[in-house]
Amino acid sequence: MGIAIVTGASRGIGASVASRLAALGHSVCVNYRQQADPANRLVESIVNHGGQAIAVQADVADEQQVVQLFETVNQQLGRVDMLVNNAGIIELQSRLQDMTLQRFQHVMNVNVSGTFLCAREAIKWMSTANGGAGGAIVNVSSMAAKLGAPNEYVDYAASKGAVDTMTVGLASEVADQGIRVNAVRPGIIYTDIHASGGEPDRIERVKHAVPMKRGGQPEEVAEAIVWLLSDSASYCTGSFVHVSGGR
C-alpha cells in the first residue's frame, strides 16, 4: 500500500480523497493550513475505521513549511509515493479591473507556488533518480482554466491555467523517473469554496448552464483522482480528466 499526502484535505474534495485512499488501505497525511479541528476529526474517523492517517499543518505557499511537511510524513508514515495538490483559494467575486495586485499575488502564491513547492518536494522523495520507488502526482485544476471565469475569478482561472501547464511540462520531465503527473479539472462542485467567493449558493445559480443540470459532489471528483493515482492509470501521464458534468 502507498503513502499519500493530500493538501488542503480538511474539507471538500481533499477530505473525500483522503477518506477514499485510506479506505483502500493507503496511509494518508491530511494536510491543512488553518482548519485543525476538521482535519483531526477526519484523521480520527479514518483511524476508527482501521486506517492509518496523520494531520499535519503546513501552508503550501511557505517553502520551509512544505519541506517540513514532507520530512514529517517520511518520519511518521514513510516515503511518500502519492501527492494530491488540492490546496487552493479564491477571493471575493470581482472583475479584473477592480482586483488589487496583492489579491492577485496571494491567489498565485497559494494555487501556483504551492503546487510547485509540493511537486518539487515530492519528486525528491519519489524519483528513482533519487533512490525512490516512483510515484504519482495529481494536480487539482479547474474548468475555470479553460473557461476563464469572467466577472468573477479571472485570477483564479489564470492560476489554474498555470497549474495545467506545469502538469504537462512536469509529466514529461519526470516520466523516466517513475513518476506520473496528471490533473483533474472539476467543474461546479458542492464545496465551501463558494462561500469564500461571497456566494455560498453559487451552484444553484449556475447549475443550469451545466449539460447535466446539476452540481457535482466532492466524492465524484475524488474517484477520478484516486483512479489517476492507482495502477489502473499506469500508462497515463500528462493527462487531464474533466469532472464537470459536460461543461
Ligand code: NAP
Second form
Amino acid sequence: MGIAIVTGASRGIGASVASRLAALGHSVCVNYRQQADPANRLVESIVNHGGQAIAVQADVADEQQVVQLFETVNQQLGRVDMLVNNAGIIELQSRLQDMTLQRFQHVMNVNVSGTFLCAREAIKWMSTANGGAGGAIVNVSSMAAKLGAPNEYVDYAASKGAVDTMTVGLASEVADQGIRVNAVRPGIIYTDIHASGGEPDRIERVKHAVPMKRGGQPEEVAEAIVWLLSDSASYCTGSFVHVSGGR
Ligand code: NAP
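We have the form predicted on its own; now please give the form predicted in complex with the ligand.
Next comes the full complex, this chain leading.
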C-alpha cells in the first residue's frame, strides 16, 4: 500500500480523492490551507473506517510550508509515493481588463507555484535516483485550460495551461526515475469553488453547454485520479484524462 499527499483535500475533489485512496488501503495526508474542521472530520471518518490518515495544514504557495508538509508526512506516515496536486483557487468572475496584478499573481502563486513546489518536493522523496521507490503524481488541471474561461477567469485558465505544460515536461524529465506524471481536466464539478467565484449556482447556468447536460460529481473526478495513480496506469505518463461530460 502507498503513501499519498492530496493537497486541498479538506473538501471538494480533494476530499473525494483522499477518501477513495484510504478506502483502497493507502495512507493519506489530507492537506488544507485554512479550514481545519472539515479536514479533521475527514481524517476521523477515514480512521473510523479502519484507514490511516493525518491532516496537515500548509499553504502550497509557501515554500517553507510545503517543505515542512513533506517532512511531516515522511515522519508520520512514511516515504511519499503518490502526490495529487489538487489545491487550486479562482477569484471573483471578472473580465481580464478589470483584473489587478495582485489578483493575477495570487492565482498563479497557488495554482502554478503550488503545483511546482509540491512536485519538486515529491520528486526528492520518490525518485529512484535518490533511493526512493518511484511514484506517481497527478496534477488537477481544468477544461478551462482549453476553453480559456472568457468573462469569468482567464487568469485561472492561464494558470491551468501552465499546469498542463509542466505536466508534459516533468513527465519526460522523471520517467526514468520511476515517476509517472499525469493530469486530469475536470469540467464543471459540484464543489464550493463556484461560490468562491461569486456564483454558487454557476453549474445550473452553464450545464446546458455540456453534451451530457449536467455537472459532474467530485467522486467521478476522483475515480480518474485514483486510476492514474494506480499500477493499472503503469504505462501512462504525460497524459490527460478529461472528466467533463464531453465539453
Ligand atoms: P474547492 O471545493 O474550492 O476546495 C479547494 C481546496 O483547496 C480546499 O481544501 C482548500 O483548503 C484548498 N486550498 C485552497 N488554497 C490552498 C492553498 N493555498 N494551499 C493548500 N490548500 C489550498 O475546490 P474544488 O472544486 O474541489 O477544486 C479542486 C481542484 O479542481 C482545483 O485545482 C480546481 O482548479 C480544479 N477544478 C475544479 C473544477 C470544478 O468545477 N469544481 C473544475 C475544474 C478544475 P481550505 O478548505 O482550507 O481553504
